[in-house]
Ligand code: ADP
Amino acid sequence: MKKVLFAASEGVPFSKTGGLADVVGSLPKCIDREYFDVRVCIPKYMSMKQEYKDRLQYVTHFYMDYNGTSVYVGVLETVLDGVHYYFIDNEHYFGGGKIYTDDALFEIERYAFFSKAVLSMLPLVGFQPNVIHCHDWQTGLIPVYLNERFQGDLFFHGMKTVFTIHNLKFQGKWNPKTVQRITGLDASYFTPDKLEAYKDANLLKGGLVYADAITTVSDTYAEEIKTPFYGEGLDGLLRARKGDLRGIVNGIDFEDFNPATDPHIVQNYTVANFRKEKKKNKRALQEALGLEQDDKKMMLGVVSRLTDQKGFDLIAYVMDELCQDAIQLVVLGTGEERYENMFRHFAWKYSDKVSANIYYSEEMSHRIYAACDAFLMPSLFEPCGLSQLMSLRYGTVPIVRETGGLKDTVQAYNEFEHTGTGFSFTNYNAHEMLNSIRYAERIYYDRKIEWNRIVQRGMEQDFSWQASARKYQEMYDWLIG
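Atomic structure of the above chain by itself (the form predicted in complex with adenosine-5'-diphosphate (ADP)):
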């Protein structure tokens, strides 16, 4: 049996702020259990729901040399849907009310601690993975620590690492002196060919330099990040490692996200009966959110972290124009205050058309995916994007910018060939976006049969994990040899 350990900062259903958690929570379930024992290690956050905390069982604890002292590391575990989870416990680092904090230096301290703790606990819990699969900057030091001290140890000898980039923008950067003190790594690691980038120590870069293989979450993003525009300063390194870098598109959990069985939605439906049944979800949402109640009104949805990555500047720019149209807009999200306030403002100004729900709710997200006619995702960059996949699954037509995974997963509607699953535009330009939305409006209002065929094609797409899980397995096999 080949053994793989996922290490990440969040995972569904225990902790989630975005798509990373969806991937960590759903991909391991889809790896073939006959050949692979895949386990997952995430932090034990205080903010985790009580029902999940209650499931965890104590495994062991130890003290680890870290940041100049000896630090407590607790290890807990549980098994969920056949997947074995380990949790790293330390109240100082993971005791806050939220998963992430705004203190960039503390974030580095917490996740460098996590990275070292993941390696340190392995011999004690008796799990000796052939591959450690690291996700995003928070686990960037795992390949580095493995190279530095653990590789000399027989237990870790020959252990391979994969580093998956879910978002290149977040890198975990601070001045090298401080990071060296915190991590205890030798000064020789803080050079431009290793952890240093533009005078900072960069944890993500550490992962990219030392991992045996690098992946990212769509083919297009794998290409984009080798260019200066998308490369976030690391495009040179990614070009240098292009032979070890590949894109594997994300899937979604087809059981959790299934309109036929979803317990969160008012009316279940399928590809066979969405024409009649789906609108009952719209009606219920209009009522719940105080929007004008009209089955026929085209409802656009946004479910997102409210950051500039997602293209909200474009939306803000044309909001007044858009609100002159016969549409409704339902937003669910939290994040940067300027975007939260922008949506609050328009919800006040156009109260029967716009609903701003500035909070996080799994249930509400499902209700929006089910209720809306179209889903708006005009991202500036998008490594993969899961929201558009969820929308497709729920027969909600995505309107996206052609970048990263959005380009790879949404096929533009072609009215002459009667193909396509959504609407898209190329340039990061507010009126190009508005034109796409208005094109979608015309099809929705004037050519209902065509519209429903777009919906149907979207619902018939297979964005489950099956195909991509196989690609990860092949990569693990290749690495293990």
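Every value quoted in this text rests on a predicted model; they were computed, and no experiment measured them. Superpose the two forms; the largest set of C-alphas matching within 1.5 Å is the rigid core. Numbering follows the first chain given and starts at 1. What changes on going to the form predicted on its own:
Once the rigid core is used as the reference frame, the Cα position of residue 349 differs between these two forms by 2 Å or more.
Could you give the coordinates for the form predicted on its own, as opposed to the form predicted in complex with adenosine-5'-diphosphate (ADP) above?
What follows is just the one chain, with no partners and no other molecules.
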């Protein structure tokens, strides 16, 4: 039996701020249990729901030398859906009301603590993984610490690490002197070939330098991050490690996101009956949001963080023009104030056409995926993206920019070959995006049979975790040898 430990800063259903949590919560369930014992280690946040806190069992506690003092580390555990979870407990570091704080130095201190605690707890819980699978900068020091102080211990001998980049933009950076003091690492680690990057200590870089294998969450993003535009200052290192870097596209939980059984939506439907049943969800959403009730009106959905990365500057630029079209637009999400206010303004100006829902709700997101005809996702960059996979699953045609995972998962419609699952545009340009939306409108209004075939092809795609899990298993086998 091969053993794998996932280490991450969040994982559903215990803690979630974004797509990382979905990966950490969904992927281990899909790894073949006949050959792999996969366990997960995440922090025990105070903000975790009580029902999950009540499931936790005490395993052990110990004191660890850290940041010049002796620090308490508690270890709890539970089993959920057949997956064994460990939780690192320390109230000073994980006792706040939110998962992440706005204090960048404290974030580095608490996740460096977490990285060291993960390795320190392993002999005490009696789990000796062949591979530790680290996710994003918060676990970047695990491969570093494994190299620096744990590898000499027989228990850790031959242990391998995988580092997965979910979003290269977030790196965990601070001045080297402070990070050296906090982590206790030798000064030799803070050089340009190791943790130092542009005069900062960089935790993500540590993971990239010392991990045995590097993955990211789509093939195209794996190529893009080797270029200066997408590389966030680390493109040279990623080019140097290209032989160890691979892209494996994320999946979605096909049980949670299933229009045939989804309890959040008004009318369940399948690929066999969506032509008749899907529009009942549109009707219900139009009524709930006070939009003009019209089955035939094309409804565009957006479920997203409202940030520059997600392409909202493009939408803002052509919003007035878009609102002249025969469409409705439903937006769900929070983010930068200017975009929140922009959508509020247009919802006031075109109240029968635009609905601005400036909050987040899992239930509402499912209702939007089920109700809309098309889904807009014009990202500047997108390592993988999950919303386009959910919209395909619900027969809501994605309109995306050809970047990262969006390029890998949405096949552009070709009217001559009658192929494709969505619409896409290449350049980061507002009117190119608007042209794609208007092309989609033309097919929707003038060639309904064609549109329904696009929907059908999208719903027939398999972006379940099973497909991705097989690729991760191949990589673990390759690493373990």
